[in-house]
Amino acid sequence: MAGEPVLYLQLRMFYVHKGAEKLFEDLPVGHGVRLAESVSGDSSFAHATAFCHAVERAAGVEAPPRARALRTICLELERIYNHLGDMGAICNDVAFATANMHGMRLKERALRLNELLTGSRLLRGMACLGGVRYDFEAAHLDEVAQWLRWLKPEFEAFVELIRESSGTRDRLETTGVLKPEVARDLGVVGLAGRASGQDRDLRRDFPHAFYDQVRFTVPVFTEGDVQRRLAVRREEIYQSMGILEQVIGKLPEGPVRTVVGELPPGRTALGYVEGWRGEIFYWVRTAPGNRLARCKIKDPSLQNWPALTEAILGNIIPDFPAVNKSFNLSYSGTDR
């Protein structure tokens, strides 16, 4: 660096290496949503959900319908209160701090229902092998209509207070610019492809859990700078709030488990979800006692990453917390 543009940024990655991939191969699949859920903290249940599909897959099982829709929700609701967090931080670190606390406040109210619904603020335990654990009664689903009820009108105004802002504004607009050409060629995956015009979303193009069930648009931008990225996040709330509501309406009754018996050895699958962040692949191999013989992880941060290098060049030293937030890669999900 000369000064205060940033000429150059070196990553230096795989310091907190877990070694998660090789210890799938010693635990009773069953144990293996558990260490899923480990994986990368803030995105738990969707990597639970991404294994328990592989597995799924290679046992020639599907989740029964009620359980996908279960599971569509925890994904949503895992999506808006990462989103509401990361809305408040990137305007924090622009200074401008009230917008911060309510975001903080938004995501406070979501983790609170989280912990109503499954006993867990980051929806830990809810996914397992063959469905989810817990079935949602009318009353918890109450809860969730209520809670969207209080949220858009809330959300709305934490929006409006955010766009009144011209001293916000320009700091987020022109900053930390991922070019999509550039987006295309590094293969940016989620949230901060779609902000430089990577028209991709799981979801949408392989649907997976109950999502060839509701509609929604994916929102996509092409300026691919920092605004854009918190506007992709601020276009995916509404969604999910929308994508909610149908999975309520249309909650199919039924079970929300099918047992998933021993695998049988030999057999690939890969299973997949669209994180908050982005895409999340598990592909496992099955061995011989109703274990794994092999499982790879790819967390959406780990092509992110070069993105970063790219977008911050040209730009000053106090606006690299905002870019990097509006990255808001995953150390962890990085380094499996």
The other form holds:
Amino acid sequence: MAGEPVLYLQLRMFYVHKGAEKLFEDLPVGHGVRLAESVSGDSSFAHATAFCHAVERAAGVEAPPRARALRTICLELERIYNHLGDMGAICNDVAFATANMHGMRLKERALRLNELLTGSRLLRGMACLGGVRYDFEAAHLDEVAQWLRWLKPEFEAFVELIRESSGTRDRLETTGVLKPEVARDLGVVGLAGRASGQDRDLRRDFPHAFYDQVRFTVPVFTEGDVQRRLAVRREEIYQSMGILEQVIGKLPEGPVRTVVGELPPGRTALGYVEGWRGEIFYWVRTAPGNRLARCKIKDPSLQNWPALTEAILGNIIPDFPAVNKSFNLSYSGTDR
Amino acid sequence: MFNVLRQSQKAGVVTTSYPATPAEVSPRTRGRPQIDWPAWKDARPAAAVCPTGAIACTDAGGRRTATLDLARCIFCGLCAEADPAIRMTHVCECAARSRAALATSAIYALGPDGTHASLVAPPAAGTEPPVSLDAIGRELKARTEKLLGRSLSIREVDAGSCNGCEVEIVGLTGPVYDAERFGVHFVASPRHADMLLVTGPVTRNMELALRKTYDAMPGPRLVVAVGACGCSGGIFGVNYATRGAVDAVIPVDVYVPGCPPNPHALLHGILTAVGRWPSRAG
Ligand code: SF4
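Can you now output the form predicted in complex with the partner chain? The one shown was the form predicted alone.
Every component of the complex follows; first up is the chain already shown.
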């Protein structure tokens, strides 16, 4: 540091390393779903589902269509509640506290919807091998539709509130720039990548769950500043609302869970999910006795952390919180 | 500017009146599990599906000691699916002043097939330790509560959590739960704090940092362990990378179970720690 601008940022990670990967080898494979929920708490459902995808693939079974659709609903709800919170929090870091309060107000309604649908505000306990644990009945789907009708104008007003705040825009534009070349070289993924020209989204490129049955666009910007990472979130919420409507409109009938029998030993499989932060991978190798010999987890935060050290260079110290929040990377997901 | 005011006015007051009114829950909300102890026929199926060991049993000499430990429970509801004698309640406020108070156990005589033949010792809820053992202790507690009663500064420490607890703790600062109603606010340094709110199984890499944070606090000070991981180590337990529960590293005053505890449960725990929980809500 020399005066205000940041000259160098060094990351010191792995303070919250808690041996999760090793623990997967000790637990019965069904319990692994609960452990996966606790790898990165704000992506509980995405992590658990990526783990389920891997184990299901190793077992050679596929979740029934209705389960895949319900997984998609939960994944999009997870995206929406996190994006809402982050949009407000980014504004908060440049002293627009009112926007944060509105963001948290909207997020709270999303968390309550999660609880109504799955019994947990963070969608925990919903994922399971072979599908999902709870079906959504007509009344539940009605609640989702009603919530969407409520959210749309509220979100529109929220977006307008931020757009009108010239002071906020002033602080966020050209702040924390991650250039597309740098993003490409570092292999930055997810929403941070898409704000820096990396046009990748597993939901579109390698559809899982129900994503091949719905239409949506993937917002991409090239400026790579905090403003664009905010904009990616904004656009993704619009898309997610559209996805939810489509899934509810064509929800397949049938069971929400299929039996995953004893795992054949010595198989390997990869499971993945595009979580709200980016792509989440679980790679498993099975062992005799319905156990795992190895479970490798890759949270999108892992390769995105170095991007923060690049994006912050030359920015002033007071902008650090906003730049950091615009990436909002997971310590726990990285450290595992 | 006008739009900012207009929108605030349009949103109106969204703050809950909790704890004056009960926690707002939905029919599917999973709170603490409840066991019908006299009707419990076999503890083994529930213990087998419980991912954290919150339900556990040990057999010796034709008897079985079966335990439900809320400090470990992640409220997943798998036990209730496996066993008709267990049901999930909506109750999320489980905070207790001692680890022992969170565990309940009973002893059964076993039949030939390993099921429960009869209830020998009915469940004794783990007993709360006497609030303080002597007059000095009682006085100290009263003084702490008086000192910290009106305004409470909290330093939050992530000692290894998955950040699920943090999602809910952040909720306390929002307009809905608004902890500032109680004079509770979050500060950026342990030097300014009356209470340490600790999440996560304490990782070996955070152990020293947690100790130092605790040491840096001025007295009187309180520690609240948050979540299944903070209370007991949770699903991570103790392994090569974690030390488990917060109380393995620093003394804990109140334990708040949950995975994560929702903002209601957090408020309950925090207010319990400073003796401000309204007696109506128990
Ligand atoms: S609800 Fe609690 S006791 Fe029951 S299975 Fe889940 S963790 Fe175990």
